[in-house]
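This document opens with one chain alone, in structure tokens, the form predicted alone.
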Amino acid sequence: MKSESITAFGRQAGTIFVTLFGLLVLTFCIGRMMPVDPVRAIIGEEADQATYQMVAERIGANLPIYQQFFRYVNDLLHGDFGTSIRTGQPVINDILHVMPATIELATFAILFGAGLGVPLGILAAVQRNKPVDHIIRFLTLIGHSMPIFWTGMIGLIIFYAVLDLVGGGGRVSDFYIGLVPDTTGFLLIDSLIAGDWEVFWDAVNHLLLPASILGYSSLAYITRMTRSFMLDQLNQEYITTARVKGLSKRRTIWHHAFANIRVQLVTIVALAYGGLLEGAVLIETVFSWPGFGQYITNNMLIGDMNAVMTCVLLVGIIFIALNLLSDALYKIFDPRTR
């Protein structure tokens, strides 16, 4: 048993290593295939050839491609992700500064999406081909079909400009910017630590609309997948047997059918959360949300490849981590996988 555990661990570690190496190669190739001269991006178009050569030697752009790759990997292993051309700061510091805003947005979005999506999916499966099922399927179809940037703009027009029910762009109103010390980077937590309830509720007011719209897209996906999983379980013979033996419909659904789809839902929700973290580019642009998505967009526009390559690498690492978390949760929800 112990040797089997060691073998399984070694296999998993090997898979992670190969995946990370492949991710490094992919990230490096993306950076080199982009039609952007990294040297010109630093020194500008008007610099002379001597300056160009000096900077090229300093950043290794004049080396053969394989040496550039080894230098890139060596820098990463030493924690050097390069310096952003746009901000002049180490890229990792920039990302640590903007990432809390995106995590805050994506976390509330996935709570909204999964918190409503799973019950709605179960309800749709139980009420299959009935009016409730048709309504839920129609709403999820809309969530899949509408571009998120369009939904965001319509939401701003209706709920902010017309009804004045929520805050506008940004994480907080201009009046409250800088009033709360940046302790953790998470504005809601920092405002609670500072005991400033005005900033807290203003931040919540600004978070509601973008998180709901971002969560609506994940809600549509989670609802449809939950419905599909539940329909598969409800058609199994053990459900019929449980009903014949006198178990209530509620107990059959939640204690038997739902228990058997929890493992599948863990993967669906984890991947949806990862998608929200790296896919919040459009919603952050529409709402002027100073997060990871807006950071990578701004740097792509000016050809800041150090920042872009690090962001791509980080997205891959996030998905690897979420898959590892899913594997760990499998063992909690399904003892047969231990």
Partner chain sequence: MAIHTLNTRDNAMPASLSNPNSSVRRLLAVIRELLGNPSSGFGLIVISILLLTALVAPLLAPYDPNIVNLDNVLQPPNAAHWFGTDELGRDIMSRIIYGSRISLTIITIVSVIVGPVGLLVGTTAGYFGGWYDTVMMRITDIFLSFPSLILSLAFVAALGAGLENAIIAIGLTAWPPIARLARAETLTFRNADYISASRMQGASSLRIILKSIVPMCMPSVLVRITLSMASVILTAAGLGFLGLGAQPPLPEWGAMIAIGRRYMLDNWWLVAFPGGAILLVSLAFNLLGDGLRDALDPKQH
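Here the rigid core means the biggest group of C-alpha atoms that line up within 1.5 Å when the two forms are laid on top of each other. Numbering follows the first chain given and starts at 1. The structure presented is a predicted model; accordingly, all values stated were derived computationally and were not measured. First, how it differs from the form predicted in complex with its partner chain.
Remark: the rigid segments turn against one another between these two forms, and the hinge among V312, L234, F149, H97 is at V312.
Of the two rigid parts that make up the chain, the smaller rotates 10° against the larger between these two forms.
Moving from the form predicted alone to the form predicted in complex with its partner chain:
One chain, no partners, no other molecules: that is all that follows.
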């Protein structure tokens, strides 16, 4: 029994190792394919040949490609993710600086998406093929098919330009920028610590629209999955048994069917949370939101190789971790997989 689980653990560790290695190869290839001369990017166009040689030697640009890869991995293992050519700062510092804005946005989005998506999915499953189900399915289909950057703009036109209900681009109005000390990077928390309610409400006002539009895309996914999980359960015999023995419909749905899909739901919500990164790239551009998504696109547009490689690596690691987490959740909470 014990050796079996050790073998399983070993296999799992091997898989993770191979996947991470493949990820490194991928980011390295992307970095090397970029039409940017890493040496020129550091020394500028005017530098002479001697300086060029010296810098090339120092950063290893003239080494054979496999040695460059070895250097890259070695640097990463020593926690050196390279220096951003644009800001001159270590890339990892830049990323840590922009991350809170994205986490704030994504967290509100997932609260919206899961808080509304799970009940809607259950409702659709219970009311299967009735008008409510059709309406919910139509809404999720639209959420699935819409270009999110476009929805963001339409939202800005309606709720900001015409109705003037929410704040426009950015995390707060211009005249509030820098008023609250940057303690955690999470603006809502920082303004609470500073006790500045004006900034807090302004920040909430700016967060509402981008977060709900970003959340709508995850709502579509979560609703769809909840509906199909619920239908799987409702079609099973134990539900009929529960109903036959006189349990109320409400009790059957919540205490039996819903109890059985909770693990799957946690998994789905975790994956949807990571998936928000994709929408964030577009939504942050629309709303001038100074987060990770905007950082990644800006660096791609100017071709800052070190920053792009590290961002792609980070996204890959986040997703590998999320997938592992969801596997682990299954194993922990689902007795059948033990």
